[in-house]
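First, one chain by itself: the form predicted alone, in structure tokens.
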Amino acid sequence: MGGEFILPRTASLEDPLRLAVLISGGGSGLLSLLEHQSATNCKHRTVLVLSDRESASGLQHGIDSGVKSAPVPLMDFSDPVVQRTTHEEEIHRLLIESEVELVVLSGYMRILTPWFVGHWKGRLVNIHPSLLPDFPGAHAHRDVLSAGVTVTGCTVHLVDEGVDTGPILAQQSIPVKSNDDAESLQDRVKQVEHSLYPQIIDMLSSGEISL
């Protein structure tokens, strides 16, 4: 499917990689990334935060950090294909305008089209709340509990044209507790996500990851 993965350039402290973070909700992962960037000498910085929902409270994290932050809501087109492509074209335009070099999906709840992925393949990274390839899709915690498995976790992967099928960069596991429900499991997986994701973005920015 599609073209090859083209990884971002190797950045430096003097010339950090320019990141955009795409969110849909509260932006807890965005906040952990921003805190990581402010507390460490890392080779990346967030220059743009976008959300597909105007109500996304996570946009405030970007605003509070002085990062350009804006909603990009779906336009009201009757044709869903036109609606989707128009939305992604606007996101793409904003990414180019801000000279973004790596797109970080952090709780972004839309499946991206092959057109968009094709422009950013290798520079488009996601974190998923399960140990892929097990339990892809939007309801990972529910599916983990339904399956009765004893271990879950999170996966950082590059995005390809499929759903949670791109090359895996890192995983971290946690036990599933006998009294877990979807909410408690989500909370504990998020704690691991907030540590792992910035570490892997550090590695991407430093040229430590190869395919």
Ligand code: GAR
Given for the second form:
Amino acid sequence: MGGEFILPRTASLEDPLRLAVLISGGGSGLLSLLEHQSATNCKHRTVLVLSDRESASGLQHGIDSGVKSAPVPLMDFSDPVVQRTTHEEEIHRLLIESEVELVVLSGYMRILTPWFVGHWKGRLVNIHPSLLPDFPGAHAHRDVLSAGVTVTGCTVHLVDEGVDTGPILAQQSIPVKSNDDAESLQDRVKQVEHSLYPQIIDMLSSGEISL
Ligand code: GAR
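Would you generate the structure of this protein in the form predicted in complex with the ligand, following the form predicted alone above?
Every chain and every other molecule in the complex is listed next, the one we just looked at coming first.
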């Protein structure tokens, strides 16, 4: 189902790739990307931060970096399909308005419709806190612990029409410790996420990734 993946253009230091970061919460991943962009010679820059939740504290990281940052809450519609499509149409409109070239999901907790994915396929990347295809979905750490596995990690992948199913670009593993709970596991997985995601976005922006 769906069309081909069209990867972003190969960017340069003079003409960096224009990124939007979509978040739902604290935005520690967003912060690590913003820090990476300001600390290194980068071929990408964040031009837009959007959150589906008005309360997302991570929006402040975008504001502090001088990036246009806004909540895009779901509007009240009795029909959930209309509510969802209206929300995505607004996000899509804002991405186009800011001439975004790569959409970075960083703790964005909504599943995107095939309509949205179709517009951005290949230029829509996600980080998931498990070693996919194991433990997809919204409760990866809980599911890792209840399965009793000894290794977990994170996965950077292109988004397709499924849930956490698109082509895998990179993974990094960490051990699960016997005294881990969901919170300690999340903290340690986030540490590796914060170095892996910017690295893979560097590679995408430099044209170093092919499918
Ligand atoms: C990250 O661990 C990310 O992998 C996860 O949410 C966290 C966001 O943290 N994403 C998902 O679970 C997506 N299904 P942050 O808001 O501190 O960056």
